[in-house]
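Encoded as structure tokens, the following chain is the form predicted alone, with no partner shown.
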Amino acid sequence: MKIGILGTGNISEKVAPTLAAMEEIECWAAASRSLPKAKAFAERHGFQRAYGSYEELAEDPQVELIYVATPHSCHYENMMLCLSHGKPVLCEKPFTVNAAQAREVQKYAAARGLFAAEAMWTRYMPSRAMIGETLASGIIGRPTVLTANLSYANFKRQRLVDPALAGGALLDLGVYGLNFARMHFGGGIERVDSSVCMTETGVDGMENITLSYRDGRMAVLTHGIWSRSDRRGTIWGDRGYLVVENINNPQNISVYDTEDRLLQRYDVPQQISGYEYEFREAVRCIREGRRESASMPLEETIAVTEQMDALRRQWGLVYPCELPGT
């Protein structure tokens, strides 16, 4: 399938090696603001095309799906244009700044008869399954605590301070957290509660997370920008708990008794990267004519949203995009 990357950042340069390597992918154009930019990024990854707009990508007939790689901000105007011109998308985390443009995005491509997913790779990768069957066996017993947290020290990043891009530590790490609570506890949520860290550009630098179920499970979750963590989750039962390592991209899964004995460890499959699982759910969906993916449904991306949108409520926190008249 003869995919576009519309963005040529940090991101895409990350994904566009895995692309190369995956059979059922053809890396076929490039876009960016700047055509020596996109030139430079489609000789460096292969791409057989380059544009210096965005909508010249879109408007390529021979283009199948677009991944959306923009700041934050621009992911809803993004996804748009490549909708109105007939393309599926796939758009990196997260799928836009609030939950209204995510159902305007939902609603457009289901007019359309589109696919459009949220490029969430942890939704989509099989550490996922192997997380759910191992709290399935009963092994760690009734899970009532979840806890996770993601920090990385790139306060420097100026997309992730600037309040124009939807910068912050929710929006670009917090997604991680609340989706790792949302794909092992699911919904059932009786009360959050947080406390926040604000920069001096007057995003969220750092923030606790304390997500109440209506059952009384509980998960506690942590995210920033200042510091780096040691990006574990964790899940307690009466009978013991499990541990993944690092919920950016798992990469084993342990398992303990309440005496704190190691009773089972598993590693994740070889990948490529962890990129591929997402890509390859976009291209199976596509040529079967699924306009969503099972694994990350626009429901489902749209009830994070929401939840971010509260957490953002909570905390006084309005992007510039979301102003009237912007």
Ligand SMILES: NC(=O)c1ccc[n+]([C@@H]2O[C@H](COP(=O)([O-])OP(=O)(O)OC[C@H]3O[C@@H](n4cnc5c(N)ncnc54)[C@H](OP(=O)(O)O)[C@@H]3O)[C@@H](O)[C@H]2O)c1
Given for the second form:
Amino acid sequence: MKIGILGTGNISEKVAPTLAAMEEIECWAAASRSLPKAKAFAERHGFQRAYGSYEELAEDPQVELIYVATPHSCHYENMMLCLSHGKPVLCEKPFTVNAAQAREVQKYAAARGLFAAEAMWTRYMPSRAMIGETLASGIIGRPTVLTANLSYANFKRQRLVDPALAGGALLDLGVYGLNFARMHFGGGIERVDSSVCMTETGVDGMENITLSYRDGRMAVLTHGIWSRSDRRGTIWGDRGYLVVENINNPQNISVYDTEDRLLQRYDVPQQISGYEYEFREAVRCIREGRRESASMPLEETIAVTEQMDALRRQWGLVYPCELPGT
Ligand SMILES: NC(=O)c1ccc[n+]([C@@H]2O[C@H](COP(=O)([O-])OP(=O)(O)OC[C@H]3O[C@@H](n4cnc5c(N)ncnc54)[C@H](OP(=O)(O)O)[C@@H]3O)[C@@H](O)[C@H]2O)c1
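For the form predicted together with this ligand instead of the form predicted alone, what are the coordinates?
Below, the chain from earlier opens the complete complex, with every other chain and molecule after it.
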């Protein structure tokens, strides 16, 4: 399938070599706001066409799927552009800045019968089922607590602290913790408590989130852009606990008993980078005429985005692109 990349920044640089290594993908076109940048990217990664505007990519009749890889504040507009030209989209996380935007994209894509999905890569990975099967086996008993943290010292990157680009820890990293909790503890949340430290620029620099579930379970999530964390996810039961190394790209799952003895350790299957799974699924869905991915249905994207909306309401964080008249 001929793929187009919209935005030639940091993540596109990382994803492109994976695309080049995938049999089901043809690296077709790269689009940037700058033609020289698009050309350099295309040359570096073996894309056949280079465009100096996103519109030209959307208009290319040969493109079969567009990967949107721009800052958060641009996703809505970029996806609508692609969809309006009849192009299916796989958009980087977070899908949109808020749930209202996500619903509009969902409606627009559905009306045109086009595929749209969030590239929340952990949803598509084999680790998801591995964790699910471990829990279902009963080996740790009844899970009551889930913890997850994801923090990188990347506060110097403009995109992460700029309100105009919808920066902040929650939309960039918190989306992983919330998805980890939702994948393994599901819905049924009764209460959301949080504490936050804001940056001087007015976005969230780090936060702690506690999700209390109606059945008595609890998820405690910490995300931030000021320091490096161990990126672990843990789930605790009455017969033991499991530890996931790196909730951002799980590498292995270790299971311990109540005496901290290691019972089992599962490594994830050999992967190119981990990005291949989301693209493989998008290609399969489009070929099968499906508009949504079963791994990351838009209703799930919207549910997580609503959680982020609610957290931002607690913190009084509104992005400039959400203000009336913008
Ligand atoms: N899945 C993952 O592991 C992962 C990792 C990192 C980031 N991400 C996600 O990927 C997306 C992009 O992140 P990134 O780190 O790649 O961002 P980035 O390098 O700062 O920007 C990506 C590209 O967006 C384009 N762009 C369009 N409008 C822009 C504007 N107003 N300001 C700046 N750039 C603009 C630029 O491409 P052109 O100049 O070519 O137009 C830029 O190079 C985000 O949604 C982020 O959350 C995902």
